[in-house]
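In structure tokens, one chain follows: the form predicted alone.
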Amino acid sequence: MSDEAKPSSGEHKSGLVYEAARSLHSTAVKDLLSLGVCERCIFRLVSVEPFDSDLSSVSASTLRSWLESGDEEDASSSCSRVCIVCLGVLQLVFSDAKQTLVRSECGSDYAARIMDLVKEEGHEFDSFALEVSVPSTIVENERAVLFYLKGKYNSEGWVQSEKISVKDALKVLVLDPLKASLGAKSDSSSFHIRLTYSKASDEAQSASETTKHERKKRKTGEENGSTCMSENSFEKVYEPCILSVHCNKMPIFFSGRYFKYSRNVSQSRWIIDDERMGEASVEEIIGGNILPACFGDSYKFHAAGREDIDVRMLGSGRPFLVEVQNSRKCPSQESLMEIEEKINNSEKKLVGVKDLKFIGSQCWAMMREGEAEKQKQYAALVWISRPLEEKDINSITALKELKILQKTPVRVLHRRSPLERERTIHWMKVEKIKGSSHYFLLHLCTQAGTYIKEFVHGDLGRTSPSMGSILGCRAEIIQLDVTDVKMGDS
């Protein structure tokens, strides 16, 4: 190793790397260089010391000059080759989406390039988690090189030491510079930066791809204990990997309660044979207003149960969550109030919202727990085939905690399992309608999951008892409104 390239005493970090380079097994270093293994991979595979971030501050050409003696021009030429193990990943060289070769001299230079790509995504964040994905060829080639080293230098202590992976080594090299460039800390953040390295296209690599026969030959050589490295011992790659940078934010959630004032609005978007059912949907009206404020990719709408398209949601409203995927911004509470006002003051007034707010991811579990416990209150406009009498009102009102059995309704059998369920009607009240003895308003509180329409008309005997069987006459439901949804202790 050349002493001429020794760094000055003031360059402490470089000095440490220089001393580490001098301590490496010189014959093994020479072997690996001749095979086409890059400088940083040599430090990974030969050094007994932990792979250090100081390596990111020293250029590949300088590392090469410290590892080998000889002509500087030869060293520079060798540095331009793609490493047979890391395929250029630890050489900080890659091809971008336009197939342009990008080469960085050090970790800070590389981090600056990644920072530019991340900022193009427009995310707001103060911390991030770094993920790295590399092609399987890297693992296969490294295994072949390690097999060779163990066969030739088995008595050396460094051979048996655990080797840091290419993915983890890259993180060591670039994490600190990336934190400095982005002005953010690194932790188990909800914001992920993923560096995906993939091999160049099959067309570009066709001349260097190993055949199945060669792969088999390489495997057979390992099984037979061969310690020779031939051109078929690893998959040669002459072009660096293609790097793509993807940023992803874990879903964020917004909660609230919605009202549905129209009998022609579904809860979720409803399309049958390319034809929309209903005038609009609650999902689209609410989610469609929240998503642009978050600059997200998409959203999912979750509600504590659902009402039919012809049923209004009134009273205190139905609890809901909007889950926004890969949001680039989290709107302030003031912005959410503006969204709420916009929906509530819309010209058609199909849907209303209240208590719209940002909430943590734990809300999903809380909502599911509450949904299992919830009670629902309704107001149903009922017609019966005979005049309503005072004794009917008294008998209905007297029924408390009424247990009913409901088979899956005929109207939903095409999409739900044919089951029989026990449900509870907690209480009922009757409100007369002036001037009409055959119509009345039935107010009732039920267990979650009760089919109210079927409880009124009996569903051809599939719900028992029903309002018709209780009154001993035919009963039909004309209109239905949900007036309250109670979640847990709410």
Second form
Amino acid sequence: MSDEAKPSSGEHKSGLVYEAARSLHSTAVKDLLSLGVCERCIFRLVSVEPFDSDLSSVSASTLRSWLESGDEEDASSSCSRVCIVCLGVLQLVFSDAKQTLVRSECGSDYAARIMDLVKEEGHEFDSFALEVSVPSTIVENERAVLFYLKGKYNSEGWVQSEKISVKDALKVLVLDPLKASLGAKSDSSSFHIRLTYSKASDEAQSASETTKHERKKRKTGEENGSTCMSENSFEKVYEPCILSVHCNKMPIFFSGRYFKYSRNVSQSRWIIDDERMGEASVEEIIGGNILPACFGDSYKFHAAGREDIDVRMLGSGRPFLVEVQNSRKCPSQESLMEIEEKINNSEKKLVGVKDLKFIGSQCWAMMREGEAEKQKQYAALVWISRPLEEKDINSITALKELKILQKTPVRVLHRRSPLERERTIHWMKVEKIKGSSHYFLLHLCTQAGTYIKEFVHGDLGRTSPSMGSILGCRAEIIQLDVTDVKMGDS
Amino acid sequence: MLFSFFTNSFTEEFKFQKHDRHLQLNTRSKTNLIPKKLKIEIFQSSLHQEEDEDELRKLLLSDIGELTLSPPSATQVNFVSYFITDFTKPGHDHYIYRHANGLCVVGLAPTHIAFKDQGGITNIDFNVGKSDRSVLKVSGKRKKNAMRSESNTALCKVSTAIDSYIVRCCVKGSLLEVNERLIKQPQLLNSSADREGYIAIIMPRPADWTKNKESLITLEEYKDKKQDGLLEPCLL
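Rather than the form predicted alone that you just supplied, could I have the structure of the form predicted in complex with the partner chain?
Let us now look at the entire complex, which starts with that chain.
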């Protein structure tokens, strides 16, 4: 037996672990083993040395034989029992989604299992961040065990040192093998692998029933400061935890400018009483084409401002961002060009896209850029109740930086605060229309947030001055187009 | 940016030469200080800009359909007109313009007896009932502090040289706004009662509206009913 217990001479790492194992306080070790604490937890709790990744390559049974000072009777029996502290987490034992028990001998073995689960999700990545989540019972049980150890061995040096948590210990054990098997670096990456351990369901149910009772008993136990491990101060768990592996990639962003050529297309999906308003939506046309190329879960559409369903977006286009959640692949610039062409050459020509590209974390800054200075240019087809005269054109063109006061338009008053907003019309130009003296094209450049329709028809006199009040007659807006959205320098 | 300065001056020049597709540089212009290669580049980018602007103009103008002599007004397009006649008293006819979002604009219908008085309406007073309706301050999306009104709650009192008449809400709901411009300009009621002379904006609850609607009549019904009276088409 003693020959098997000694490590082979080539294994330097195992040798270090062997030495460490032999140096642990033997009474404490036996004590914890009899309580049902697993080998790696004993290392965590009793050793003065930091919990090392060398431990990863040593199997639990080998560890056990090194910890025990020749008491072979205990060797075989307790291996299959779940540790009272880590609930099997550090024993590298878990139940998978199909309720099958999965045991791993060492860190590499475990990493291989995890790798299979990660590959199923289909993400492309070259770096990852590992996150571990464990049930709270582990923390509570550990506290109870530590309290007991402090009570019994309070004179020993190793009792007072800072103990590594189960979560961090697992990371230490599996991070390097995981890096090797996935072929990726580990850093604060945008790709997260989350290992979630949860208690086996039947235990969870009984736990919730008795939790309050248990907690109370535990508290009184602590106050009394016993030197014996009372059975009531920790929760007994008989089954290993269920492990679920989730991979999540942080959202990626694409930017561009869109054009809206149709007067029956809303910017975002608009559904009232199960019926869609308008033919389609810009959001769905653009996002719906980008999402499949990324193999993502979902998308969010953000635009720098919006226009009504019956207003066309022409000129230089409106900047937008598409945010894709949990993308599996990042499309290349070529595939983005293809998507752009596909949208622009589609049969119906409802929406156009330009400058579609992948954008990094500066995307929000780009959207916010020049928000206060944002100016918008429009072209409105206006009708007035009397014929247009030359002096009208002159008086309109002469108005520069015209300040107007707009009360919240009636058409949005149901969902916006009733306020009076001051806005500026920077300049206006009149373009006569052949064959009609009552209609003209009004080009105007206004401050962001101006309601153009209300500026033309006056909104029952709640916007003043209005086109009608300036010309001294009734004015109506027939149709509106956005001709430019200025964004800072671009 | 350097380019934009040059292109602006260029487009001004080229506007005169637009008919001539082979645009030639006017050597006597200020452009002869710029190196030839740069001139060509600026040339092309301003041409491009010209093309873009032309494209835009084409798009803008192509969409203009038939220009009717008198298009429907914003009120007619966005609101559904309802009327209530002889409300609480004979001759008290009101209109209720309901927007698609549920808000109701309430005012005096053209056949209201106040208009029959010589000189029309001369004064309006919102201080009726228990409070002055013109001082209410509704705030926020949830329309806090809005006065809850019944259909017969008094809104204001309009006075003519002869008599004064109480105008009521006609719609049960929250009073969001009264047209306080009328206080200083009561003649708006005479000139355009259906637009700038509106009295108030009320937000009814969907359930209240469904019940309320039953006592209202449509524009057609109103026209039929008041055939004897003087109805100017533009007011409708």
